[in-house]
Amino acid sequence: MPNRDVLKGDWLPNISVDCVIFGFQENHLKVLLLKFRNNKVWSLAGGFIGKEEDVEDAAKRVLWQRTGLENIYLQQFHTFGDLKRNIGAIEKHQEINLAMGRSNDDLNWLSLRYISIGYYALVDYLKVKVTLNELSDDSAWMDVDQIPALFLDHNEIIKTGLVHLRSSIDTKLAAFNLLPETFTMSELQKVYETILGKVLVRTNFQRKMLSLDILDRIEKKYSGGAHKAPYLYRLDRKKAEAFLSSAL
């Protein structure tokens, strides 16, 4: 596990990570957002990178600090370094820091131009235990199609992350990371439909999933007549690894 105790002052001042944390809740694809303390501004979970810390380790640390989860699906997808991303940043930092009672030293350091490396994470919503810190006083899971105006370019980061998630849903078997260990075929299809934003033909989808030879059929769900109960499935990790290796 990466270092969880990077000391203040040991950060790289011009580069950060921002994490789009996707979760699947009640047939909706959602993103975990944090609200700055004593402010109305929402943002992604993110942070700076330690001087002696690998970039991916920084992203894993941020995710662990916010969700309490380790070993979750994490994918780097884009670097955000346009000059325009810092337009208005000084004023926004001033507003946020004033509300939090932070020092001018913090403001001067945060107001430097910096680039951000975008990651998206896929989590089992029910396992997340959100932890707030001195910068945030609230959190919320928000539908991807109902995101409010966020801090700096975080709306663009979410949109770009969603595009990459959609493009990797088959080649990287990304959707399975949003499901519990066992699931029905209809539950899997709903995750696919929610991510892709379109309805899929049930028979075609089932045929496609079974043809991948990555699922273990377990038993029927006993919720009604046995003849009507859907089968439960589980991702076969070894077969999935073989599939992913062949897709490279």
Given for the second form:
Number of protein chains: 2
Amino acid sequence: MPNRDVLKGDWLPNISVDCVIFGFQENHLKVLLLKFRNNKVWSLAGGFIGKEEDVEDAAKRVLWQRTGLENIYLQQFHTFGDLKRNIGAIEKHQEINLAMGRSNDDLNWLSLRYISIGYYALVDYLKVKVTLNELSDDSAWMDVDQIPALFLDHNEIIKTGLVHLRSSIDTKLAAFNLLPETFTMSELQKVYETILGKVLVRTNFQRKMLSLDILDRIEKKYSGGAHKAPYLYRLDRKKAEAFLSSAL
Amino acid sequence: MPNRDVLKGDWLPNISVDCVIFGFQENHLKVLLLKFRNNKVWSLAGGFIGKEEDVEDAAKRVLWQRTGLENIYLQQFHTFGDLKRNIGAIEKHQEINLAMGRSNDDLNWLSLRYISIGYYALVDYLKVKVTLNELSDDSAWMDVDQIPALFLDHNEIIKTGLVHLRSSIDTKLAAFNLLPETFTMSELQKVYETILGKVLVRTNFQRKMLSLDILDRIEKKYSGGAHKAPYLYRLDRKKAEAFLSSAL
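Now show me the form predicted together with a further copy of the same chain; what you just gave was the form predicted on its own.
Following is the full complex, with the preceding chain placed first.
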């Protein structure tokens, strides 16, 4: 997949993609954010759409450029098209250009009205290797509950993405994409609780998960006195596919 | 709300809205379609987005222009951005222009690549008064199961809209928007069955609906021997709002 630079003139005007990249780290749901160079403003990973590029491919490209990952769980959830989302955009871009020592040559392009197509991605954050673009000098995984005021309407985009993630947690088994290959029932429950924003009853949760018939339990190896080590589980891809195709 | 003509040059390039207008008629789920003048090609109601217009307002305007209705249940569900959706678009537009006796002057505009933002609307079809645009000479409510090959990727748009409608039927009480003010339990069940594409058990359905605590039962008037007339119900707006706000 080619790494194409922004502002080369082969992009569609007025349309962009923004990606909410969710990861699960130390029992918290986090979002990957980028900081503009020499500036305190943080933003989502985003980009433009090539004139000869599918919209979904543009989102995949942005994700690959920023995280090094391909074949990520990626879901389009909403297109943000209010006029007011671009209010202040010119001033913000001028400020950022100034901080970066850039000229305002590209400001005509950046000050266009942009309608942005929102995607969320679910990643195993341990696999992410962040690559900054030329506009950024820092990145961070920030807790969804502690996100500062972001560039343009990116706070709103995250909030809406989270609502969509919540509503698809049961029907699309989305949460499993945030976990490593094997996990304990307790870790799985924590992911669900973090996405849903509420505490779940352990026994009910376990019963529900097992009743879905999508998990393989990995047999414990004999390891001396560690009889109390929790079972490890793995999502059974075939059973999960059967579940997903029966869900609609 | 102003009725603005297409091709006036004050539209955003490359972006459009398409509206799947669902209605419920004689126990069938239908979609409102428009036929191009002097041509056999049918399409969804759609339009462009004004340079100074919110995307959602563009969808509302298209609906209002075609149905005369305002304050319609309207849901953005997916943005269609594959390159291939425009394959054949130029030829199709040429054919339509030829059939209509129009010149191809606007073909540069129409042959742009378009990314289309899909909305579905749920309407009480009895309230709809269809107004054709200058491009159409006929309209029809077509059964979702019997839709012919449509303009561009409009079949795909309807199919995707229906999937989204299905997945929100429980959490958003969407089905009620297809019914008149008062309805029988049997009519409500039929709407659900049509959207879900399957037969439901009457007693279970009734129990479930009543347990939601969102319906008012209208007392029967004494009408001679008509003791067996079914009860009429009405959605209680306040209770429905409480249900919806607790659903997430």
